[in-house]
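Only one chain is included here, represented as structure tokens and corresponding to the form predicted alone.
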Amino acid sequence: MAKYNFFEQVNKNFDKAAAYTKFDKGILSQIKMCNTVYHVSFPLRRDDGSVEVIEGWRVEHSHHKMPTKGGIRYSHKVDEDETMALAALMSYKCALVDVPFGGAKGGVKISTRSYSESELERITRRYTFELVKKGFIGPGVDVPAPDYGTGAREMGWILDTYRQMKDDLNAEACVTGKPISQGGIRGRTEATGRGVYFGIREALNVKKDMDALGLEVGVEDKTFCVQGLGNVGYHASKYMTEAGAKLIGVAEIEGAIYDPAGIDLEALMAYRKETGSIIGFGTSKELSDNSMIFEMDCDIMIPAALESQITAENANKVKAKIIAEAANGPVTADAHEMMKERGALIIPDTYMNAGGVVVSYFEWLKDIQHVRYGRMNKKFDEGSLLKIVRELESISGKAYNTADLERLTYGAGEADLVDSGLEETMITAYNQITEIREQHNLNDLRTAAFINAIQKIGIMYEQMGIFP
């Protein structure tokens, strides 16, 4: 597969959308460029006593709103171009879903499978030390989060390191995606995958688009394939199947399988945990190559792995009617045009995988406010609902049983409020994108999403008076 310059791909999409705006060229140039790029290298003493040099990056793309926000990726493929592209996408993503952050991204060039837990901890803490030393992390400066190859464990190490170096009352807000015990938020783990589901659901509810694709409205009975069964791919698939869709194809690092009769997600996850592979599961057929997953018949394709997976080389072989970009940049600009021309609906990554940053924003708010969502109102709401139910019992002469009483008087806790906020955000953002698409008579959602983001960021730059 040809090597694609990721940042260039992002800017191609930006330029196409920018033509529909009326901002000065200077402002558009400022929005596109990365404000700050920090490249760091440091030594790691490995468990066997040898010394290895580790490379890492932290890119702050836009300072139009502070702090900047973006995950930290651990991958042997990480480089400066990828980190810049991902940081830019974060700026547009935050603007799209009205989260008041600038975009940022971090990366450490390692394959996590090649390091022990103690080595990964030393890498994470030293990387954090470098960020603190240069002012690239802080609750009001730059707030990292998990990404490919990292999770709550690494975010906990980052927080602990930051706290040791900084006397900061709001230290817990220096990073999101943390364990609950360290200021994390309930619902963060599944947030990105949950957001993917909400995004697909909203797209499937637009009758005009479904008529054009020859599909019925709604998630139920739709078939889908997923590339990548990590945190995002798994949770997106989980919520899709719970809503009545059928999983028929899966691609992972060890191979790909396809079964038009349907694949039981939880059984597959258990099988993979036991055997170390998805190959040989049930009645599924093994595909000759991982990339063959894109050529399988299905209604919806969910690329949930890495960037540049659908390119000009394989776009004409993609059979799915809807491509939901759960990963960052899985469809190149050229491939997007090719699939759009044959009538496919591409739901863009800037919207589709925004669930993670939305719930990260809720976590950041929780940590700077020092209060858990639902703590002050849950019992009050339950008491108020109970009074209403008792009045209904008095009027009707009917007494509710214990199970019905608990269901009718349930007060929302943190997880419920987080999910509600995420759902509302994804619905509102999709409506904004489709409105812009209609306003400019566009035939794709990606350009409409970029227009929306550019307009919001551009207005901020004009109001900031940066230009003399």
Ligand code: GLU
Contents of the next structure:
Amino acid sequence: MAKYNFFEQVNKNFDKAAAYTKFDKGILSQIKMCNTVYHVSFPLRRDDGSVEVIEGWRVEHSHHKMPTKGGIRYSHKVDEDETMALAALMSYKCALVDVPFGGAKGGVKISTRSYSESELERITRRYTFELVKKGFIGPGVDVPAPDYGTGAREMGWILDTYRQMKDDLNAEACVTGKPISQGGIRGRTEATGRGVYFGIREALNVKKDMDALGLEVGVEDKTFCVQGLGNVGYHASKYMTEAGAKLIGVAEIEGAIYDPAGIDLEALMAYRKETGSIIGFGTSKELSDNSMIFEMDCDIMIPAALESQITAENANKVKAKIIAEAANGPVTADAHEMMKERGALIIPDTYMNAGGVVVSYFEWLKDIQHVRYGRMNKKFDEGSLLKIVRELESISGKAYNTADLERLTYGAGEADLVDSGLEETMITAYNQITEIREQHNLNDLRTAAFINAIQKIGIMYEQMGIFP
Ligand code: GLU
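Could you switch over to the form predicted together with the ligand, since the one displayed so far is the form predicted alone?
Once more the chain from above appears, this time first in line as the rest of the complex follows.
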């Protein structure tokens, strides 16, 4: 497959949208550029005693808001171009969903499967050490999070390393996606997939768009395929199926399966855990190649793996009516045009996968406030609700049973508040995108999302940060 320059792809989308804004050319160039690119290499002592050089990056794309924010990716495909593109996408994503951060991204060029847990810990701690040393991490500076190949475990190591080096009251806010015991937040693991579900639900509720696609409004009974069963793909599929959609195709590293009768997600996960593969599951048929997943009949295709998966080479073969970009950059700029031409609805990555950083923002707020959401008001709310219920009982003469009382007087805890904040954010952002789409008479959500982000960032740059 041709190698795509990912940052160039992002900038193509940027330029298309920038034409609809009134910013000075210099301001637009400033928004596009990566402000700082840090490339580091360091030695790793492997378990067998040998020494290997590890390469890593941290890119801060935009300092229009601080701190900057974005995940750290562990993959053998990581390079500077990819890290820059992903950092830029973070700036646009944060602006779009009104998360007050600039964009950043980190990458370490390793294949996680080739290292033991203790080697991964040494790599993570040394990488963090390099970030601390050069001022590329801190609660008010740059706040990493999980991405492809990393998770709560790595974030815990990052926090611990930072804390050992810095005497910082807000240390817990230096990284998000941490284990709950270390200042993490309930709902962060599920957040990106949960946001994907909310986003798809919003898109499927726009009657005009569904009419144009020849689909009924609503998630129920829609068929979908997913590429990647990692954290994002799994959770997106889980919430989609819970809402009544039908999973009919899955692609993973080992291959792809398709079953129009439906695939039981939990059973598939268990099967894969046991056999090490999705192939041979139930009544599904194996596809000749994992990229064949894009050619299968379904209403919604959810690419939830890596960038540049749908390109000019295969865009014409994509049958799904809706492409929900759970991954960052899964569709190249040319492929986007080709699919748009045939009337497909593409829900862009900057919106679609923003749930992760939205909940990261809630986690960061929790950590700088040093208090768990719901701690101050849960009992108080429950007491107030109970008073109302007691009044209702005395007016109506009806007595509620214990189960009713529990349901009616339930006060929101952290998980409820995080979920509600995420849902609200996804609804508001979708409305903003569709409003801009109407305003400019566009038939393209990506351009509308970019216009929205450019406007918000451009205003900041116009007002500040340029020395006279
Ligand atoms: N890596 C995720 C993303 O691409 C989350 C970033 C964050 O939470 O800071 O959006």
